[in-house]
Ligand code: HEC
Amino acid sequence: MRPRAILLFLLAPLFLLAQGTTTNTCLDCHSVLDGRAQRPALLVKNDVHTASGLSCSDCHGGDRTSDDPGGSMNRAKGFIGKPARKAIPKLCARCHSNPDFMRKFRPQQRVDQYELYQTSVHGKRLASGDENVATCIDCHSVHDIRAVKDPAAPVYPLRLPETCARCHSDRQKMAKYGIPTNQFDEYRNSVHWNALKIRGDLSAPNCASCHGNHGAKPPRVESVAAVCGSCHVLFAQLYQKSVHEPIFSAASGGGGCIVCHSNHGIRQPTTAMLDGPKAVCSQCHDPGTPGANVAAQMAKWIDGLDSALKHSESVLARADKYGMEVSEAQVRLGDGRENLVKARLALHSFEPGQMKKPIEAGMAIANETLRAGQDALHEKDVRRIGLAVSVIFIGITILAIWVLIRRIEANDAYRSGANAPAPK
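Let's have the structure for this sequence by itself, in the form predicted on its own.
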C-alpha cells in the first residue's frame, strides 16, 4: 500500500468524526422547505450564535446529528420546538446568566440581563401573564441576532428608537395600558435625535439612555432631574440649588427638567422660552411680576451678548477677507462664545448675579474684538488711500519722465537739423 493511501486510511476516522460534529440536520431540512419554515435557515447564517459555533439544538434542543425527524426532534433529548413566549427570557438566560459559559465567548458581557429584565415593566407584566409585552426576541430578533455594534442590529443606537417604536407607536397595543403613542414622533423632532441621526453621534441619548434597556422602567417624577443630570451634570448641579427645584419636584403631574424642556420632544433651547408670547416662564409668572421681569432680563442679556459676538465675528470676517491680520482677535472671540455658554449654563441657577458675570466678561471680549476688526478695516482703508496716492505719484513721475524724454528728443532733432550742411 502506498504511503499516501496509508495516511488517508489512518485519518479517515478523524474526518468522519469532524463531519459528524459539524452536522446540522436542522439546517439541512429547513433549507429545502418553503416559506416561513425555510426562513430560519436563511437568517441564521448572520446570527452571532452561529458565528460562535452554537447551533439550533442549543436553543431548541433535540439531536442535530440525527437524520431521522424522530431523533432530531426527540423530546427525550430536550427538544422543545418553538418556545412558549413566556419562557423565552428564561431560555435565553440559561446561557446569558451563566458567567462560566459566557466567559468562553464574551468575557466582557454582563450576565445580569435576566435579573434586570425581571425588575422591568416588561418583565413584571410577563410574569403576571401578559404576553403582549416585549421579550428578548422583540428587541434582538430571533434567528438573525446581531452584535449591538452591528449597524444592522435592531438595538444598534441609530435603530433602537425605531425598534422601541414598533410597539410603543402601535395604538392597538398601547390602548390597554393607556400609554401615549406619540413618543417616537416627538423624539424625531428633538435635539437628541438631531445629534444621533443627523450628526451621527452614537453617544447621543436614545430610549435606553433614559429608560434603561433590560431593566426598562419609566423615570419617576422625582428622578427625572437625576436621569437628565447623568449627561448634563453641570446643569443638574445648578438646578438642584435653584429656587425652582423644590417647587417643580412638588408639582403634581411633572417635575424637574421636563417642566421647561419636555421629555421626548426636547427642542433646541432659545430665549423665547424665557420671554415672549410662548415663554415657558409665563406659564407661572404673569407679565410684570418679579419672576417675569428677571426672565426677561436674562433673555435680554443672552440675546445682547449673542448679537454682539455675531457682529464682531462678521467684522473680523470682512477684515480677514481683505487679507488683514486678525487671527488673534478671532481666537479671542472663542473666549467670548465660551462666556455665552457659561451664561446659558448659569441660567439654570436662576440667580441673575451668577449669570451677569459671564455676560459682562463676554461683552468685554465682544467689544475688544469688534475694535480689533474695525481697526483692521480702518488700516485697510488707509493702505488703500496710500496705495492710490502712490499710484498717482508714480503716474505723475512717469508722465514727467515721458515729457522730459520727448523734450530731449526734440532738442536732439533740432540740433541735428542746425548742424546739417547747407545745400550747394
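So that the term is clear: the rigid core is the largest set of C-alpha atoms that superpose within 1.5 Å between two forms. Numbering follows the first chain given and starts at 1. The model shown is predicted, which means the values in this text are computed figures rather than measured ones. What changes on going to the form predicted together with the named molecule:
Relative to the superposed core, Ala37 shifts its CA atom by 2 Å or more between the two forms.
Would you mind generating the form predicted together with the named molecule now that we have the form predicted on its own?
Coming up is the bare chain, nothing alongside it.
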C-alpha cells in the first residue's frame, strides 16, 4: 500500500467517531428549507445550547443521524415536533431541573427555575390553560437562547424591561385582565431607569429585581418595604420602626414606600413631597395638625441646609477663582453634604428629634465653611489694597528716578556746553 492510503486507513475510525457525534441531519436539512422551517437552523449558531454541544434532537427528540425525514422525525424515536405552548416549561425543565445533568455542564447552575415558575402568576395561569402568559421562551427567546450575562440576551438587565413590556404594554393583550399597561412608560421616567440606562448602573432595579424573574408576582405578596429594602436597607430599617409602618401595611396590604414614592415611576424626591400643594403628606395630614407641622418643619430644615451649603459652596468657589487657598474648607463642605444625605435618611423615622442632629451638624459645617470663604475673600481684598499701595509706591519711585535721570542729563548737557571751545 502507498503511505497515503495507509494513513487514511489508520485514521478512518477517528473520522467515523467524529461523524457519529457531530452528524446533525436535522440542521443540515432544515438549513436548506425556507421560512419557519429554516429559521431555527439559521438562529442556533448563537444559542447557548449549541455552545454546550446540544442540538435540535435534544429538545425535539428524533434521530439526528438519519437523512430522510421519515427516519429522523420519527415519533417512535421520541420526536415531539413543535411542542405545545403549555408543554414548554416542562420541556426545558427536563434538563434545567435535573441537578445531576446540569452539574456536568456547570456545577453552580441553579435548578429551581421550573419550581419557581410554577409559583408565579404566569405559571399558575398557564397551568389553568391561559396561553397568553409568559413561558420560558417569551423571556429567553427560542433557538437563539443566550447566556443571561450576554448583553444581547433579552433577559440582560438593560433589555429586560422591553421584554416584559412586549406583553405588559400591549393594551389588547392585557385588556381582559383589567390591570394597568403603563408600567414600562412609568418606569422609563423613573430614577431607576435613569440610573440603569443612562448611567449604566447595573445595581439599579429592572422589572425582575422587584417582581422576581421565574417567580414573577406583585410584591404585595411579600411586602413592598422588604422589596425596596433589599437595596435601600437603611431607609427600610427606619421606616419599619416608624409610626407609619403598621398603618400603611394594614391600609393597603403592604403599601409601604410606594404610598409616598409610587412604584414604577419613582422620581427624584424633593421637599415638594413634604410641603406645598403637591405634598404627599397632606393627603392624610390636614394643615395645623401635628403631622403637617412636622412635615413643614422637615421641609424647612432640608431647604435651609441645602441652600446654606450651596451659599458656602459659591463663596468658596469665588475665593478659589481668585487663587485663594480654600481646599481644606471645600473638603469639609463634603461632610456638610453628607449630613444632608443623613437628614433625608433620618426623615424616614418621621421623628423630628432624629432628623435634627444631622441638620444641626450640617448647618455648623455650612457656617464654618462660609466663614472660611468669607475670610479668604476678605484677605484677598486686603492683599489687593496692599498691592495697589505698593504699585503706587513703585510708580512714584520710578517717577522720582526718571526725574532724577532727566536732571542729571540736563546737568551733563549744561556742563558739556560750558566746556565747549569759545567761538572765535
